[in-house]
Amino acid sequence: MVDWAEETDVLVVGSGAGGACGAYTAAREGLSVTLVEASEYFGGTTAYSGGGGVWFPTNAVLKRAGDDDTIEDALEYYHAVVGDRTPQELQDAYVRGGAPLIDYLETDDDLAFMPYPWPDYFGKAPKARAGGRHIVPTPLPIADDPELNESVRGPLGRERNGEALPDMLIGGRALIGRFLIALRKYPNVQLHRNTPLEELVVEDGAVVGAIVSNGDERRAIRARKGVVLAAGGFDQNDEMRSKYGVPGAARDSMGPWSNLGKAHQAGIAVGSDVDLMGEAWWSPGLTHPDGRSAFALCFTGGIFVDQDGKRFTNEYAPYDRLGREVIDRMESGDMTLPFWMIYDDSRGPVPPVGATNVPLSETEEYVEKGLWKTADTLAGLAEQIGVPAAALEATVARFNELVVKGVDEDFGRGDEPYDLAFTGGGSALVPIEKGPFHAAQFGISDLGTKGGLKTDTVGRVLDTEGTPIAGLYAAGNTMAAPSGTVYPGGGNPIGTSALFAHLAVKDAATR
């Protein structure tokens, strides 16, 4: 017998895009809802996103901007890049479900979106879109709402560098803020921070609630309609990363400290099946003075070289593809960490990285920690980073030859629309010729793990026999990603989280 401290229709675990959207859907559908967030802030990994976008083909926001995409084209693209690694019906549910969700959300004036052209990440795949299928939340001024500003996770500059809070919510913070404002209109909504999930409660084979904790107190919450697990990944749990073979380390993940996998463990404990548990959303990581390698993108120059001083990749490729190439080479024994970005002094000593996500510290701190190196010659730079001088000189000479040709014959840099997203209309091939020469240290980062509980097309969690577990749902990085081992386009993680939490609550409402 369980002594229930609270009863609700829907219990939502987590407050990122999935948790927030799930709670909003429940409230709007006339259900009582309790949301529990493990950490001190609302927003999860979503709140760290610079764009906060969703990859939802043919949605109304894109159509108003003149988009002529079709759902058939979007499905062809998604199927081509994901393949058969995940069930096609799950892929279809994601691709088809985004536009109706935006229709649902846009009837609420508190939830506003705008187009943000962002190329699909496999530009040579069938029906890829150079302008993408991507929208973002409209920025939200909240100068007169300091409590809301304080309660939403991020920005990273505040949490890692102690910077002051801005008075405008943008990107993922705007998405979470908009959901929190929208929830204020509805009764029977309870939002709890610092309240992690401990375990699920099962009666007669159905999940009927959960045990949560707050400090030293444990309490039981009964969920009459269902429990939605949208608590992010387990990227901050090194023990789980090791158990399931996730490369990299928790310290280099971009997820918040609270992404410990408790929802995964609770689901597994009641018989949930899992998939993709060794997977994550990868990226190259610029290493900072605190020793952490953080997600970096928007490169506007430089080349990457390995421990042999040789170039090994298209540096301008989408970040997940870059990260996976590094991991594949490490697993084959062809590469070790760190790797280095080599660049010249045409724009000074700071590496040509337009979006470091974690704000840069002073240059001197990187130099003191041995993370940024400078030398008058490439041979001198090679000595500092521990690679063969002749190899580094030959690598740079070869790259400069390709710059003159205007074609990257070695790795295809500039061959896809994403490669050109940050060049301002110029070439993707920027020479390395003006001394002194520089090197910046990189490692591997991730935006969270993407393996989790297997679900059906409405987010119902499946047991090891493929049967739905009554009353239990999952979304986002707590579910096994529909995209399998690839990252089809910007906004896939947040889009998956929001959509499947929405579908889960709609299904739970019928129970």
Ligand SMILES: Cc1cc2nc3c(=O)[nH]c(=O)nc-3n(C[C@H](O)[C@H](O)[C@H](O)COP(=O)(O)OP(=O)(O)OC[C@H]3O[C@@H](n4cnc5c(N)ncnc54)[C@H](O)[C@@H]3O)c2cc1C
Given for the second form:
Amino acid sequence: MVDWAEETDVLVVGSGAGGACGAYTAAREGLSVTLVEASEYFGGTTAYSGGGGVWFPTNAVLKRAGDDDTIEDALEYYHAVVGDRTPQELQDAYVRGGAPLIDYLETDDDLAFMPYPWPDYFGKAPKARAGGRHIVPTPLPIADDPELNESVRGPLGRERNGEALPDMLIGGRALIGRFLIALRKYPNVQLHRNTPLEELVVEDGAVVGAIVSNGDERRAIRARKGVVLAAGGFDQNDEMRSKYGVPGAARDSMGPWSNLGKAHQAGIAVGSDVDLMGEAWWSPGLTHPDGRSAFALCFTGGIFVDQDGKRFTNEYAPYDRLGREVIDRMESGDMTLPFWMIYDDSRGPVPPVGATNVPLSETEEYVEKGLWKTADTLAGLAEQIGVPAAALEATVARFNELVVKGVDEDFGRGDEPYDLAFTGGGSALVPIEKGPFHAAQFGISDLGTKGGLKTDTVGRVLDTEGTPIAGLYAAGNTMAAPSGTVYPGGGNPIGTSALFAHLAVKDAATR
Ligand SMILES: Cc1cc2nc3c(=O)[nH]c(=O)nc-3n(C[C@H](O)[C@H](O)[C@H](O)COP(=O)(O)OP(=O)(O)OC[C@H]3O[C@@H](n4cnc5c(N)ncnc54)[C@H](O)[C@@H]3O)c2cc1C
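Same protein, the form predicted in complex with this ligand this time rather than the form predicted alone?
Then the entire complex follows, led off by the chain already shown.
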């Protein structure tokens, strides 16, 4: 017999995009909802995102901006890049579901989005769009709402570098802040921080609630209609990473400390099937003075070299493709970490990285920690980073030759719209010729693991026979991602989380 401390229609676990959107949907559908968030802040990894974008083809915001995409084209693109690694009906549910979700959200004045062109990540795939299928939440000034500002996680500059809290919510913080404001309109909404889900409660084969903790106290919450697990990935749990073979380390993952995989474990304990457990949304990671390699993107110069002083990839490729390239090469024994970005002094000693996500510390700090090196000659630089001098000289000479030709015959840098998105209209090939020469250390980072509980098209968690477990739902990085082993375009992680939590609650409402 469970001694229920609280009863609700829907229990939502986590407060990233999925948790916030799930709780909002429940409230708006007239249900009572309790959201439990493990950490001290709302927002999860979602709130760290500078964009907070969602990849939702043919949505109304894009249409109003003149977008002429069609769902058929978007499906063709998504199927082409994801392949048959995940069920096609799940892929279709994602591609088709985003636009109706934006219609639903936009009827609430508290929820606003704007276009933010961002090329699809496989520019040569059929029906890829150079302008993307991506929108972002409209920034939210909240100078007069310090409590809300304080309660939303991030930005990364505050948490990692002690920077002051801005009084405007942007990107993922705006998305979470907007949902929190929108929720204020509804009765029967309980939001608990510092309250992790510990385990699920099953009665007669159905999930009927959960045990949560708060400090030393454990409480049982009964959920009459369902429990939605939107608790992010298990990025911060090194034991789980190693058990399921996720490359990289928790330290270098971008998730908050609280993404420990308890919801995954709770789901598995009640019979959920899992998939894609070795997968994450990957990225090269610029190594910062705290020793953590963090998601970095929008490169505007430089080349990457490996331990042999050789170039190995198109450096301007989308971050997940770059990350996977590094992982594949590590797994095949061709590469070891760290790798280095080599660049010249034409823009000074700071590496040409447009978006570091974790704001840069002072240059001296990187130099002191041996993360950024400088030398008058390439041979001197090679010695400092421990690669063969002749190889590095030859690599840079070859790259400069390609710059003159205007074509990257070796790795195709500049061949796809994403490669050219941050060049300011210039070439993707920028020479490395003005000494002194610099090197910045990189490792591998991720934006969260993306393997998890298998679901059907409305987020119902499936058991190992493929049968839905009554009352249990999953979304976002707690579910096995519809996108499988690829990252089709910016906005897929947050889009997947928000959409499947929404669909889950709509389904739960019918129970
Ligand atoms: C800098 C940066 C930029 C990014 N930009 C984008 C972008 O523009 N678009 C995009 O789609 N993706 C982006 N991503 C990736 C994306 O932010 C995440 O993959 C996504 O937000 C994950 O969403 P989620 O809801 O699954 O989990 P999260 O947002 O991580 O939320 C999970 C929440 O659940 C809580 N939780 C965990 N365990 C428990 C438990 N047991 N009980 C209760 N609560 C629990 C966590 O504390 C956390 O608050 C970016 C990532 C970073 C770091």
